[in-house]
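Presented below, as structure tokens, is a lone chain in the form predicted on its own.
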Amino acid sequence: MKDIQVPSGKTGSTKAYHDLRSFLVTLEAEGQLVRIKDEVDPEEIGAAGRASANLKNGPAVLFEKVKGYANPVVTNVHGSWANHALMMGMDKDTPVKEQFLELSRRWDMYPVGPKRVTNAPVNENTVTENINIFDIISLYRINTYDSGCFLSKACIVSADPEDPTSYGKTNLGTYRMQVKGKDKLGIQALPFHDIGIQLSKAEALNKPVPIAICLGCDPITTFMASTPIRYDQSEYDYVGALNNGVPMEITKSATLGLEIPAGCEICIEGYIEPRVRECEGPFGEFPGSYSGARLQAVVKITAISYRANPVFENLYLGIPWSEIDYLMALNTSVPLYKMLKDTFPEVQAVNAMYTHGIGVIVSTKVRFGGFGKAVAMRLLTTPHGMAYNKIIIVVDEYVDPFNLEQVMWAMTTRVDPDKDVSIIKNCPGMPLDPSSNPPGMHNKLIIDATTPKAPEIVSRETELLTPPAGTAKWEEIISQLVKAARK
């Protein structure tokens, strides 16, 4: 870690993060990272992964000596909000609410094209013959009963095979990839992922699908792997709307020419074999529980590029909250908020921070009977939410849906249960639920949770409570009074 560089893009109160290093300096200057100095066994990498998002605000962990391996390795980088609030440079206390509005605000700044770059570092070093994955990177089981190691936070870039030169159509995501051999690995594509698309495109006409494996980005771009988008979209052009405005830096991959992003600390070029399929799993899963085995797609690896000394990132996933909440918390919120804004005005916010989406909380204004539940409906056709979303509680604009107190409040004096609560049977759903039965099948459920509105049948009227005259200047002086016993 000796050629960690400084912070670099705009100057002011925003920082933007051109590669992984970067932000871990930042990380370490706020008292977000910690330095784990002696010799670890990779065994306890998960452990430690696990007990740092067990902790409020927990840090990064950077590991400088993994046993039985030349290179670093660092978890929890996403770990914990103060993490998050650094990783779009604000300040590291900045509360849940706020940091959605700011995501919001520059979600709308979309594109800001992306800046092309030779010479990165990521290419100063490419195996091509004899590959043996275990040399560069400081591979983990990162749960006990994982059937091996798994790099659960990659960002691969792969091209649409019917238009492979669109660069709209090029994605950047994050599927769960089981380390199978020194050259080989499993990856999971599943139908309703764009990477899932661009394979049964590929398998149609028995073409192998190119794709580059890009380890340890900048948080943005890593952030954005996971953030659901449309397929015509490019995540490149989002990182540098949530940058504030500042381009991401690509470049080519070493062999397959595929543009990538220039900051990472490792490239694993290869393909996704067609109509291939081989055992993967058990893998410890974001819904907090074993995925099983199933058959998967599998990747053979052609090529290895990678800067000096590099830096293998990974995440812990398990009973939630673990680091995988954070990273798809926000990520999945303001997307699906943006989505319904456009065909439902009314709509004041949405909470998708549970379980990657399968729990939503939605705040909107309600113009007549009914319209809670029409919201929640428009909510299950989005491309997340068909698949993901299963839980939806819809509140009044009022409520705050990150504040599960005030939802709590909504959910025990709103709702009848004999006309609130409704279930959409036999519907999309995310196979990695245990509920979810078949695999890949759910029953929805909308609580709506808003006040009733005519022509519904109003038996009696409401009238909410308001802050009594003076609230605001007692509680300044309240602040201002424990902050100086505090002192």
Second form
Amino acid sequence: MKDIQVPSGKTGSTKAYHDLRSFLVTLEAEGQLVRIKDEVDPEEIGAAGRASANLKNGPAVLFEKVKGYANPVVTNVHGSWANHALMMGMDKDTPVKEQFLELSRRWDMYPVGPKRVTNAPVNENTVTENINIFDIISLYRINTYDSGCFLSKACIVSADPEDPTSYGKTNLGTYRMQVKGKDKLGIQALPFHDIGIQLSKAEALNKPVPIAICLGCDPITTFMASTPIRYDQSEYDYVGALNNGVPMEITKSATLGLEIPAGCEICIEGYIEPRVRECEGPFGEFPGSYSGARLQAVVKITAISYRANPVFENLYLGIPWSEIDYLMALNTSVPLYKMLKDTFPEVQAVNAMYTHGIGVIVSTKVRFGGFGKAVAMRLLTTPHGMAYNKIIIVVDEYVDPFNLEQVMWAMTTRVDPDKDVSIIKNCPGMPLDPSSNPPGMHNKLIIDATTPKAPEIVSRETELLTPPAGTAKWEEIISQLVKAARK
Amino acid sequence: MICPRCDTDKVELLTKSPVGNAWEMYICNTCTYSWRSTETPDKTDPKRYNAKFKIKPESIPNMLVIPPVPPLKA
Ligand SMILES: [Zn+2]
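Starting from the form predicted on its own shown above, please give the structure in the form predicted in complex with its partner chain.
The next block holds the full complex; its first chain is the one shown before.
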């Protein structure tokens, strides 16, 4: 990072990053990145990721020297609300709900097509013979009983085997990858993920799936890679939208010609081998527990390209909250909100931040009795919600779903357990959820915490308390006095 | 050398550290477990490896297949 200058001008204004390095410069300038200059053992990096996520507004942590390796590692880049706001070019103190509303606004700018560039720095160095991934990437075990070193934050570009350079048929996603050799990786491709659809098609024809595994991308691209969108939508066109209309820069990968994020630090090219499965895992996963060992797909590496002094970006995941929970919070909430809002304009906001949407809180206006329950059932029929959403709480439009104290207020004062709690049995589920039984099946829970409306029997009218006259004035007076006292 | 996880001897050198002689990594060709020579014994020593995470080689062919392999199209 020595070659990078802190950008001039006010930080915190709307700003799009085209690579990881320029974002790290902003994080450092904002006090949201720390450097570890002393040499560390590789396996200490996971612990530091856990530790930083334990802190309020924990910083990214950059390890300059990792024992036995040539290149630096950065972790916890997305691991706080401050870093999340800075990713969007907003002030680091921006409240979560405001970040949600801003993302929601930018979401509607889709599609913003990419800009194609040549001479991307990632293509400055390419290795195609005697490949050893350890020469370039400072790999480490994240959690104690992981089966090896994992890539936990890779942006994986996968192509249609019949039409590998087609823009429209390219998918970008994050899937965990186990390092299994100098030029071999394992990949977890679940059947309901886009890459699972591509793999299934290719395997029926006994064809390999060309992929490019991009590490250390700009923060919005990484964010988008783990955002659930429709199979026929383009992640790259969403990156442009979420960067407030600034097109993403893409380039051709060095040997296969796949269209990849131009700003990435490292690009590993290769193929998912058709019809091959091999022991993979366990891996400490986002539900806060280890996945089992399973027979999963295998990737053969054919080339690795990288910028000078490539920074390896990886994330810690453990008992929530850790970096992955920040990464998959609003990028799960906003698409679910859009899908609900499409059919129910009454919906105000969706908080799907709990374990990638296994838990969801929906705030909605209620038009008539049973409306809240109907909204919850719509959520269960969306493509992401179908498998992931398990516990859904519906609250009135005046309850902020991002404010858990208010959500608990709604639960304690609106829910009649006899009529407002429903269980829907035998639905699709998320296999990594340890309560999913058998793995891949869920029973769903809906808690309707909205105020009853006719024709539902309304036994007592609910008259809400309102702030006494002068509350706003007194808020101002008291906060000024507090400020003065602290000087 | 014995794999700390599945106790077979189909272990090979995965890599030496790219810089200096800091460590070696090994990998098991039966269960794909890999470890670094400088890690703690609960990750490197077959006797100290957590019993809950041990794997019996004969159980591997019966593990869940993710995703399922589709039938070949003619
Ligand atoms: Zn083994």
